[in-house]
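We begin with a single chain expressed as structure tokens, specifically the form predicted on its own.
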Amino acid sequence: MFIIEFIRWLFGYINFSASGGFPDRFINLCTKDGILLWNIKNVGGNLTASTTVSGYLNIRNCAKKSGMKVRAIQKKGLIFFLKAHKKRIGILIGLSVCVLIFIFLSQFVWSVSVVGNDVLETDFILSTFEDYGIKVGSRVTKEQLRDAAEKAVVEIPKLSWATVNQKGTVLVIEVREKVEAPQMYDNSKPTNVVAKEDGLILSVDILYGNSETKVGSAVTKGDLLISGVANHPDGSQSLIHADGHVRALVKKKKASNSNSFSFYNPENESVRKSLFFFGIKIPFGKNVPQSFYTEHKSFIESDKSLLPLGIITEYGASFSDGKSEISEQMQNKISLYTNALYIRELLDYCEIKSSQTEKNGQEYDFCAECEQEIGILQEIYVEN
């Protein structure tokens, strides 16, 4: 709809009113003669509508046959604007320059986005495609888009398919991640279920085999929990694939010491801001040190899409050769943080029932009682 309005404005159109006579006959005659009318309304008994410049010049004959009197109300469009401001050459030059700039900038990529990723980070995918020229400010062809997608699939093992769709100045990278095939459960080999660590048995759920432990008993690493030796009524035995779930209360310990870390004083810290405009980076200041480097991009956003215009803030620093001394308070925080990371690891595979942290000199000792699965399969090897 916008394109149609823009074309009408570009070639000019006239809003007019027609009074008296027969409006229906007037509209039919205009349609018969190929005169385009739009925005047709009845205002106070008078007909109002819009038509092209050539249509208005040929509308007199239709008005005469239908007994209508036609009068121009308003003239709109580029040709009328230029005619009214023909003495203001500056406006015409400025308008021409704006049109040329718009045409020039429309040849570059304004925005790049990623859809279809769940596991892979968006920034990682964007950086990979940037290596192949798919980035804001670049000029790309269909062959480049296709080649970049094929190379990205080869470089990123977790991708099974990728393509780059171009919509004007916007590129949309559409990806599909690989779905790992489930591991086949092999129950053909005879196995026992043994304890992978010490613990107090809380529950035993046998799928196949014979229980060799009971709830409330203590076991040590390597103890037999479920046997793969099956006893038959006739007194014979056979080997089967034992399996089941054995949960136990297990004690976990972790000691952390901040002295195991190395700390160095940062020096030559500096911040530099750069203007980013359609892929061109204009820095304001000297280069920042690269020993430690990070940057933050702040782009203008429109309709949830980042426009190729914004500020890039770079931070860089180098570090001294000597080891930095840290306060006791900071050492304690580092030790507690290390323990917190260990607790986070535990929560991935067990349930913490109780825990405590004790300070022992410069160390923090973390102790916890956790409920977890302790049974693992152990193959039974038999000689022929």
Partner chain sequence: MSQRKKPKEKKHLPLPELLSDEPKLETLGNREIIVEGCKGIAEYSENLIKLSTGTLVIGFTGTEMLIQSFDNGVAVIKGIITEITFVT
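Okay, that's the form predicted on its own, but what's the structure of the form predicted together with its partner chain?
A lone chain is what you will see next.
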């Protein structure tokens, strides 16, 4: 309905009233002559309705035949607006320039987004497509979009499929990531299960083979846990693919050493702001050093997406030639930070049962008791 009203407003329409005579005959004659009427209302014998500009110019004949007197009440629409403001050249020029700019900018890409990625980072996908010209501020054709999607699938091995959908000025890169095929379990080779670390056995779960250890016994790295030599009732032996899960309590220790880090004082710190407008970056100021560089983008946001207009703030610095001394407090912080990284790494493959941190000078040493899987497969080499 809004579209119809907008089109009517664009071409202009007239609200009129008609009185006296026969309203029904008047409407019939108008319809017969192809004069479009809408919002026809009869209030106390006085008819009010709306019609197009050309319809109103031809309505006199119908009014005369039906004995009605027609009078325009209100003229609405763009042409009447422009006519009323024709002396205000500035408004007309401004309006025209605004429309022209809008039409011109509509030919460019305003925003690019990525959907369907879980493992691959959005920025990485965007930068790959940028190499093929799919970026904010560019003019793209359908062929270009198709080519870019095909090339991106070739360039990024983790992608299985990609396409770029265009909705006006918005591009949506839709991707599907490859699902790696699961590794086939190869049980054709004879193997033993041996310990990969020192530890105290907590549980032994045998899938194939003979147990060579017991719960509660201590093992060292390389000890046989599950044997791949099968004994048969007739006294013969054969080699099989031994497998199983052996969990043990393992001690982990990490000595922190902040001396392994190098520290440099930043020099020539500077900040530069740039105006980003449809892919064009207009910098205000000198280039910032690139030794240490970060940038912050703040774009104007609409309800659904970012607009290609905003400010980019760049922070840059270069480093001094010589190493700088670090304070004791900083040493402590680095030590705790490296410990935290180590704990995060441990949690990927084991369960921490107990842990403690000991102060060693200005640093902290970390030690923990963890429960983890210690059995690994070791192939039994057979000479043919």
